[in-house]
Amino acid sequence: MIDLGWSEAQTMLRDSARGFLAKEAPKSVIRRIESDPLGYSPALWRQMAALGWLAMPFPESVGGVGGSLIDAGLLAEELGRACLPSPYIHTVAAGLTLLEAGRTDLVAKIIAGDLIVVPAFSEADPRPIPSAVKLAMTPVSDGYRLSGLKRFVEYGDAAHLLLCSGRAGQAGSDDAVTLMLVAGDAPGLARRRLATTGGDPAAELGFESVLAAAGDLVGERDRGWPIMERTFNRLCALRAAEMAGGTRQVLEMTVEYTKMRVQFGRALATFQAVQHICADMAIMADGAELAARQAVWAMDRGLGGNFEVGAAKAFAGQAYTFAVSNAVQLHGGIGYMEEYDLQFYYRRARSEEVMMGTNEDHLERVARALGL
């Protein structure tokens, strides 16, 4: 049986992680981050390494706290109920990749705070799918040179590297896909930020004969496209707790409304149509949660993951729309105030649920893991 509660230390950390963002990221906080063009707070960001965030999923031996990916799937949760735009999730997916993959040394800054790694895998078809890769990698005397267009990066106008996808050879061959690092200043990189509806910012990158050294790649290449594959479940579990957390908040902030709210002379909390949509609302969170954190638990165990990522991508997607959806009903005219924090979540919970793959796309996923 598995068990998909905290454990005493765990819920320390949640309780810790929960304290610090009340009170280092309030929405006031968020607004400005949300003005500002980079996209994310780096003094915020300085303070999650600090308290030994970004550590948290490697081992001692790279400077690690020896965590595992379940605890950064409990501080994605309290990031997703904070609506804190940040690259923690995109960052940590990324890196346990270069640990496999023996690139201790930036691991070692990813810990400190001095390196941000988002995987830039979209491209003109969003679906996760191998034969979705398209950007052309051609060998040349020195390397690699890269040419064409990902979209939908989020963080790729500020990340300081890029792991991207793409074609090294064998054309015919949907799996042939080879993973390379990119420096987010590369010479022929046009980065160009996309207006987005949710919190975390996305870009458009464009590849104009972009060099990359043979030693940038990650994994051989041809090869590469089960290590993208376990990168992108990895951060569609990590997504998947951050919907769930933001569920969670969006009840409980709807709760407590219902309450303090009078209509016809009565709380709007003792009307029983009004109990019902708030028990609704309450089931999804826990179904969230729970296929959030057993998405989490394959990954972390090193199991294949398609069905419990798919399934918990696509379920927490529905379940933070129903909620918001709700949420917005239930507050009545407020719920639709932008100076009202229940905005934020909205927003996100529509950006969320297409971002890395439609909930069709991923309910296909759970399909073929089950042989259908």
Given for the second form:
Amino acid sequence: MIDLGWSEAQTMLRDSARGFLAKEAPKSVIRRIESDPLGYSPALWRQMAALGWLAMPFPESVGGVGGSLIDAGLLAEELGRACLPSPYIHTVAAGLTLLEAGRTDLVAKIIAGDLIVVPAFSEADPRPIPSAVKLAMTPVSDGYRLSGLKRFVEYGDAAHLLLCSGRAGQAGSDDAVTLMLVAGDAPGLARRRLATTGGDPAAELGFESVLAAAGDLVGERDRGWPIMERTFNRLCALRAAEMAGGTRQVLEMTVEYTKMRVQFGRALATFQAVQHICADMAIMADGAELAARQAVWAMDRGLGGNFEVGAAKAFAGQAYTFAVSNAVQLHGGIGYMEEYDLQFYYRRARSEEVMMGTNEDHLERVARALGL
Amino acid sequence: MDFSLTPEQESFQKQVRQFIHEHLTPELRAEVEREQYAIGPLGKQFVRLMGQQGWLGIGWPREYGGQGRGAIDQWLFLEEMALENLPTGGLTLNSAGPTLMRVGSERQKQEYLPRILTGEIEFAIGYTEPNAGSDLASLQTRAVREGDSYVINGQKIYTSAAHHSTHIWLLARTDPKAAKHRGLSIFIVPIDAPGVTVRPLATMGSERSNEVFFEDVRIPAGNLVGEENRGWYYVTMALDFERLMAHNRTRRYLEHLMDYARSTVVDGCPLSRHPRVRIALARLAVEVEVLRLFSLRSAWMIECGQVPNVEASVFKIFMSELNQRIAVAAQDIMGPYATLRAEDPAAPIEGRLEKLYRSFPLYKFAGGTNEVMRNIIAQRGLGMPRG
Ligand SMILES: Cc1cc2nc3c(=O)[nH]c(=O)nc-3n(C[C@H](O)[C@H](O)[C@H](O)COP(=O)(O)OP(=O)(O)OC[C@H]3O[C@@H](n4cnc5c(N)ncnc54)[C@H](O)[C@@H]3O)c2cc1C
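If the structure you just shared is the form predicted on its own, then what does the corresponding form predicted in complex with the partner chain look like?
Full complex below, order starting with the chain above.
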């Protein structure tokens, strides 16, 4: 039965999450996190674990709370509203893949807040397509030797564990991708945080003869593409939810500001030119929210999701950058100042729009899903 | 009708290029990229050098030490400088200076004009206040006459050049009882006058701007520009001198993006050969050409003795929104590489298109917002009634 609203329990979760983030993650904290080499706050991470956020999408049988990806999506919206850098969506997406691969030992650590796992899929050619996966995984006596480069891996330098894609076979089909877990401190792994617009910690990972044990394989050798695609779709659906949350927040900030700011003897919000821009932002915010929620729902239901996720990531990306640039415009000078909160969203929107597949990459996925 | 330059203009353009070629060192280039809107020590040196060669006053009348060249020559000069992102003396030279020539006292002309031309004097523009942006005429900074002095109290904000200027070109209220446009005056305030405090403001585009506070700042009455309470009229006049605008800064961003597309190979061929990229770049190139024509039109109108008013708004809106479209195209074409800042070793084209994303919003509201500019086009240009 169609129901586009949150349940009562979800509404309570949303309110408590919003309250928690408002109290514990004000912009002063975010400013500090952005300049911290770690790129996230371990203290906040532990609090999030204590609140059960990391248990959210996992079944009770492994220590989870038996919620759903939809609950994680709801939290992602709140994280987007707060603009808090955190490896939450990454760890949830990778964690579900580990659960499916039978690694309940690792899932238990995730739930306890002791393990951060992030997908490391993107390389020098950052497109989310199988042919862009190049990292060499050469079979050796009891495992694999990894050589190559990953780039634009969010939280890649702080994560304890990386879910890496690579190629273990001889030149096979594009889809012959292998997934492997690599410890963040593995010998031969050089990690460097990139300096990005968003200030969110994307990293470059250099692999020089990094050894991985055979037991660290996720799924079967050369058969990793469907797993990678599912992980990526979950991640992007949650990212779309984050962006939808950011879009909504920026719209609300702008409406509030223009109601307060007086020029020419009246509130800016009384000018039709200002109202029309806000109305356009509202259309995009609504669209981003609906598309993101549908994408999260589709992944929760175990549907393929290529169309829904592609649509959500592309539309939410467009909506978020549309909203932030209009928000800065309607704030005038103050919105352009470093000390004002809007600039966090302005910069983050750009990074989120292009990481994990650009709008065009996702439109390409939509075209393929349409059979074009 | 003729869209071509005269032979004299062409040779002047070559001369400017030659000058730039001789004096643009790699160090200066690096500083200019870093500072963007401010002027660093090498930039100051360059401005002074231009002053020595008479290049700063190319548009100024000969009686004030200028070269008395026409608007097209000035435009050519600004375009060449903009193409290399070089400083040209800014509003001091192109707005405050010409205003002083018209309405300044003889003493002011002698004191300031020659030193503006050598680059020794620079004004920061002190118009905007926290509560007076688009509605500038509602500003509250007060200047009160006391004997031979004026005493100034109040606050300005976004006074961009204040940290490297010698003076503030200040708009303040002298008659609080008059209608809001009628009680304003312009003053020249030395930046080191007792009671002036400059506080830095950082922008998300990594520029520096400032807040300036005035606490019982006493300046000689002779620092009033023109007549008391005529300030609004002078500000409008000063704006009319600013209507000559170069388009080449925008062209430069597109050229960076084209360079990236030519040198980045994806799926076995350069991005510049991918149909979607070609069409996107070609569309932007058409718009940059239209922008060039908008700026040429303003120059031509001034050359003919007209004041491009609506036309300047057309240019400014189109320029600022084209900068935004180039920043958006950069993210489509470069993907996550568009987010790498200049300091990252993997950043393409020195991170310039990354920086464009963080700074394009400025062009859309500084010096008059696009909404206000659209009102001007509709009301003055198209004769539509005020709302
Ligand atoms: C980096 C930077 C450098 C600057 N440098 C200088 C400088 O050197 N000297 C100086 O004096 N000033 C400077 N400024 C100030 C700049 O000119 C102002 O920011 C600008 O005039 C807008 O004013 P505001 O910021 O108060 O915005 P507001 O006037 O509050 O406007 C906010 C929004 O409301 C909209 N709005 C306002 N009125 C209307 C209307 N009637 N109809 C529809 N929409 C409307 C505006 O378009 C804008 O989108 C600078 C600003 C910045 C950010």
